[in-house]
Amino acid sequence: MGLPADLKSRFPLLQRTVHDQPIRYLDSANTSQKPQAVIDAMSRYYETINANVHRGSYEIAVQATDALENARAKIARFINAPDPREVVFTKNATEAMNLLARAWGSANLGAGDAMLISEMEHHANIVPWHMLAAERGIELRWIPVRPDGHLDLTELDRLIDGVKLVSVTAMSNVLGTLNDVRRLADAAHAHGALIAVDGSQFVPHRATDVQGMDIDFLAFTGHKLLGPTGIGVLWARSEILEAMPPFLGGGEMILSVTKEGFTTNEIPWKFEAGTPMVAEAVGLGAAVDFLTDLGMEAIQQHETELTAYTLRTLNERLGERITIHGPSEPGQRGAVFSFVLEAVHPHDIAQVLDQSGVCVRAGHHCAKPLLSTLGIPASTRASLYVYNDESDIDALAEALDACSDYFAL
């Protein structure tokens, strides 16, 4: 079963105009549009049980608590995770890292040790591990990207040889490429490491099953999947987690405090410290409803039929001016397509295209390195979501044509 047909309607922002013309919004890497259901939950809460959580006996302060845990416990699900305690709310899937960063790695990673990264990694799981890096004298090693997208496995069994964690994206948020998940965690587990994945990419378009990935840690941020920003989730195995000191102090991580010391909350809530984003929580948590209600595997076949169409169009109307980096097979892909335009800097397609009503983004991307090993100083990235159709790819074929006559006259 298809998605629907009117699923566009359903995003407000989606059906206003820019530059007198419709709106064709094409950086869901970037960030996702919110449907109306994710808007009408968090006005619902504010206006409705807007309280503080785990504090207050008065009715409102126990329906805001209740709304808080059911939606941890609705995006387990939406994972497959075991326990709802495994959850641990952060600000966005870069505190998530820093979390994974700084509570277990600076409890188990020390000088001589050594850790396991990709090239295609955002900086957001590159970034933190050089600051541990520096502070503790751990070894990066870092898994090459083959000239086809892929990453080149060949030597893995070297490089994970001693280390203690690999830290991966499941999909690349410049490349789109999909990786094989499961072989990496049976490595690392196979070598005595634990294994995490930045899932950002990943979680809002297939189906997670961290229990089916045999993965120890797991990182994603809300609004990248129809929620709103302020919000992500480090999930995490709970026995990793009851071993982990806590990441901040403060309230609602504590259980007591005296002169003396104090002693830390059960999970997740060692990891919560002060007052959590309730609001943002229940729209995540519709924003999980949304795409359940979807389904995942009609969500993975939309955008595989998408991206097979995009990179058909692009390809035929533009030729040989146009390099599509990442993996040419769809099924080998997430529906990220970054480019060169021969001749045009990123920059300039950008803004060319935001005249056409065209939303892509131009830059590194947050992926300095990738971008490094690709030899390239930027590119343009067009991404797309449930929302999108061939509508929308026809509109970014067109103006990519205009674009690069205009910049040869």
Given for the second form:
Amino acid sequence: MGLPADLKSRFPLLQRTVHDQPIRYLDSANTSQKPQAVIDAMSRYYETINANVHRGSYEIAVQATDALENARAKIARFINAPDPREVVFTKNATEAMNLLARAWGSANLGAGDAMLISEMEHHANIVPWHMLAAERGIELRWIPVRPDGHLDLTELDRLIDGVKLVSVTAMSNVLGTLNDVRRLADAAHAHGALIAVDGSQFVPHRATDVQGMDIDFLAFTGHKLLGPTGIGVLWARSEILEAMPPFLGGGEMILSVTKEGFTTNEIPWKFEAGTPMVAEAVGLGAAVDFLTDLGMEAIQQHETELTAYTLRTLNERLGERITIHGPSEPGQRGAVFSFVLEAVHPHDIAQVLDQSGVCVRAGHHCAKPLLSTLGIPASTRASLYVYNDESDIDALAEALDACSDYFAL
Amino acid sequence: MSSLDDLYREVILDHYRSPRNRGELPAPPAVRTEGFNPLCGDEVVVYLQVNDEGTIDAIAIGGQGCSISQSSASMMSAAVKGKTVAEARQLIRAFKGLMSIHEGEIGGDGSEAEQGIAAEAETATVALGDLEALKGVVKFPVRIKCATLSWNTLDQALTEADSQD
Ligand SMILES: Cc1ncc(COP(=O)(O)O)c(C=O)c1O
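Show the same protein again, this time as the form predicted together with the partner chain rather than the form predicted alone.
Starting with the chain above, the whole complex follows.
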């Protein structure tokens, strides 16, 4: 096993320089870079079969429709969904969560109903529920996060009692924590609740099996898994999708429209109003092929090894000057490192590192409740993917060391 | 790190490491105004006390943030202390002019460019002293908001102080 040694060379952007230094792209939890194969698949689509889908009877319109539906089938296989009709294309994970909150939430959550999320959620899995809560008075409960970066499940039975929906991330975009989704799914179902999972960080990095996890909804976003921007997925079990009211109204999502009203299309098209993102779906399909060829097991192994290397290297090089948040055991976390460097603000770190070609993110990472639990206003985050290697980590450690010296009193 | 030295001038690092007028004032009588940069989580709190003659006789700065936002706030507090409200307003315009010259150059719309030129004229007539050190920030557009955060907050504090009497 293992990943090909020349992997970086398949990503055109990673060949460029920044401030005359080789680029060290360490912001993949934010968005990933794209392999040539994905870029080519999208160009080829536009060069050869571009047409609107589900409406033309001519050759290229049929080919474009097939390309869209083939991509859907690939993505269904990638997450081990039993039926491609369960894969709904959205703009991104945020829209997928909003679809869930609007369509399922408005039909199933009313005044006095409770739902459960966690303190480590991205704003995409918080704000749609706040909006629903403000509108219809639902109760939002929170699973706390322990100082070591794991969910605190000691009170789970009490918290989950009486809720209608549990919605949690499979992997934290700030701490890299991998959550025990199966345990939460079992607890939810035992209490008669459904469970939605934010897979934005998990799906790109680990083999995903919606049936094995026994979950009801999964949201994720294409641009973090080597695919293009502008496409995301909401997966849900078909019987749930069948029972849900539509989300947006317009073309594609209807079977018929009269002056009196309309009837909705079958799933998944019922949730895909308007011309869909065909080229983006093709690109996402190519990304999924690329990842499958590499092998999700090999990716996991690569990232776990690199995680161990990163924790060791940063701690050795920076010692007392650095605090890395999140689980310390490489097997229990993804390759996402939020850290605080003594006496240097994240904004300054990111700026100084940029001069060495090192791209990291500074700020609250769209997870303000988590940062306030951790008691830090902002952090710097380095996050890795298939194309990163030890030389990137060495460059990070070197640049952080220089940065710490630069700002030293 | 030579181009960084344009940004992190020695006087900036000095104000960052030993911020002036750091602390709180009892409000009231002082006004207390908060400013946030939602992008990076920086926050600044300005406490301002204006006496009956319209002079700023006390100012204190709270909050947390990066070296640019913190040093800008520190220099600002030193620059406006003992000044009249009108002089402080003039300084705000001059400082924002210093920061917006760049916006005009990198293709803000026409009106912004014109404002930039007007502000530039203002800049020329007001002595900015140490604050000139922040000029390097305009080469790093994402940091301009860090530098102007405390000034926008002061602007708001002056308005609140005005409406108090
Ligand atoms: C855990 C998590 N959920 C949701 C999102 C939202 O993704 P998008 O902005 O593509 O909708 C992100 C990424 O920013 C994320 O990290």
